[in-house]
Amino acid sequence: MLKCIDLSVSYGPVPALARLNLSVAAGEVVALVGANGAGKSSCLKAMMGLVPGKGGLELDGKDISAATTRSRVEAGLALSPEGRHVFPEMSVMENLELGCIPRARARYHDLVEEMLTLFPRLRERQKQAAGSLSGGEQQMLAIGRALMSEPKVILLDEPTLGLAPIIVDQIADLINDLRERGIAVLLAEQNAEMALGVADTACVLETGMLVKTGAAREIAQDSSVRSAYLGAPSEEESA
């Protein structure tokens, strides 16, 4: 559904990602895992067009490379970007709306139940800005603008960044709902024990470069990752 070929984003001399391949399938959750820095953002903006980036990018068969940001989200890609980025001052309708998109707009009024469905905090809180609202609800609601625009594949960027850990999971739980439903999802996250533990497929980024990559469990069991991210094995797991 994505795939992206020899990706890389340089900001001035400085570069930030190099020549990453990656693809994420219809139904598949691919976790991008590294440590602040290592290029995780910077290869969800150039996806979506926010940065310049080089390579090819294929979204459900079809070149995207060249296409604008809005036209990427019209073909079915959207992100929801790290930080939430809500409208503060504006209600979280009023959030939900800005994400249905022409191609989505027959659609709206389902959308918006779907969504309050979704992510029933939000119900309760649709007339208050959305500047008022908890860490984890601007998350849901960050979510919830994306899948307005019924993406294909959607970009999450740090959806646990200093979330309690019951909304963490939460989230996992959101992450497995949008595999079920067929919507193929690319996770950045710091969080790797979150990441690795929903994820079907696990691609490890070291300053950029992409060091390890492999079924998710199978990267949550290997001893540099687990050292780097997971934290040093308890004594039942080195017995």
Contents of the next structure:
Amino acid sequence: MLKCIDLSVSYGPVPALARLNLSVAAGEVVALVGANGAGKSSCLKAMMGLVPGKGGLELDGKDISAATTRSRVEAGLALSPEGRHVFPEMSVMENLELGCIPRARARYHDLVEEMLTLFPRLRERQKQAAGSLSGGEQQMLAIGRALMSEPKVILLDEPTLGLAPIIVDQIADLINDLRERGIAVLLAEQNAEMALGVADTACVLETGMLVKTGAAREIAQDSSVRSAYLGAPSEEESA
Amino acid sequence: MGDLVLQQLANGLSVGMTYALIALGLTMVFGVLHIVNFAHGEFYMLGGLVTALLTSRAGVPYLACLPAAAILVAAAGWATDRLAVRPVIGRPDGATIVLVATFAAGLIINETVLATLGPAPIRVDGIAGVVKLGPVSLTWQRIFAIVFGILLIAIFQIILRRTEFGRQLRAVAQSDYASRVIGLDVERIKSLTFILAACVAALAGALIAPILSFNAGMGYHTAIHGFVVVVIGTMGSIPGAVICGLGLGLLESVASIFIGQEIASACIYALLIVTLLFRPNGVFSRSA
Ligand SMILES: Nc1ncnc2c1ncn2[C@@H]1O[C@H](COP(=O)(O)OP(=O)(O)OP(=O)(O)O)[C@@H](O)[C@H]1O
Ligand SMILES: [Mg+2]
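Let me have the form predicted in complex with its partner chain next, following on from the form predicted on its own.
Next comes the full complex, this chain leading.
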């Protein structure tokens, strides 16, 4: 569904992301894990066309590496950005409305209903200004706004940052739900435990380089990953 | 004396309306593009110019000049945006360079008009006739300026609140980055905002020209008042721009009975300084 070929990002002399190759299939959840500054956000932003990137990017077999963000969204790519970035002075409804691009316009009412069912807390707060929502509610709104464009691929950047464990679980459930609908999910997370728990495939980034990739369950067992990101030795070692 | 005050209040309302319209454009450009447009006053002057030339030299009826002024000045706004705003706005010091670039654009417009037409005022025939309301007599032109101004502000609110473009404009004003994330064409929305503001300024110029006559310096004077209004009324706030614009027109007009036009203007700048001292973000900011 989404495939990047030798995707690189640099903001100056130092590359933030170096020749990354990865692909996400429909109904697949790929976790992108790595420490602060590993290049996760740079990767997602470059995929959206928000920062200049080098290399190829294909969506559904079509090359979109030269497309504007606008046409990438029209083509079926959506991002829930790190830090949520909802429109603070607009209501929940208006935020959702803004996410609804021309391609999805005809299904606007169904989509809103779907989002309010998916996020019951937003239904209760339809008229409330987004800036006055709690962190968890804002995160749900950011994801809902991205889903309003009916994406084929959704990029989630740190959706659990700063959220209580119970909300983290809800977001994991939501990601499973997206997978069942056949949406491709690329999840950038520092919370490796959550990310590896929910993902099918995982990619480990270190200073802009892909150092490990494979089935999420196997990566979760990898001793170096466990000590670096999960704060525990692997089960085999401790056994 | 009381009658004189009433009369000046009535006059002040029409002048205040032009301040409100000028400030509306300035505050919108500031809110959406995050720049201060120093050429804004010249769009107002150009609106007056189009009206003056069309009525006095081509015999076009006044009311037909209003859409002409809006359209022609929209083109000037488009060119200014293309040449003086867009090329510099993305640079690291963009917001500062834009000040100089728009100031230069304003000077070019102003000097060109001055060089071609000279500084002499041109009388503009607007809507003829006078209405007497008790002790106050108002020209139909002044009444028209007030009513048309209210209409413009109302249309503006409808665009902002009810249309898709308005929603997108507010989105860009609130977060440039989030607007890009959801795939809005941020550059286009910014350009349209700039052009729309130029149109409103042009209409303000076309409304005031029959009242105060056209002269090439009119933009400069009014733009400074516009800036005062925008700062006192909180940069980016539309109600602030409208209310303070009207308030300033009324205040200036009534004060001029007692202390003369120049000192009245000086008092207004004093008011600006006082506002900056006590409410640095303006009277309409949420937090002081
Ligand atoms: N706009 C920018 N200008 C310059 N350098 C940047 C910019 N954005 C990111 N970087 C640098 O690029 C590198 C990768 O940053 P990035 O935000 O992609 O990391 P990340 O993996 O998302 O980190 P985090 O987990 O903290 O969000 C970092 O070294 C960062 O300092
Ligand atoms: Mg990040």
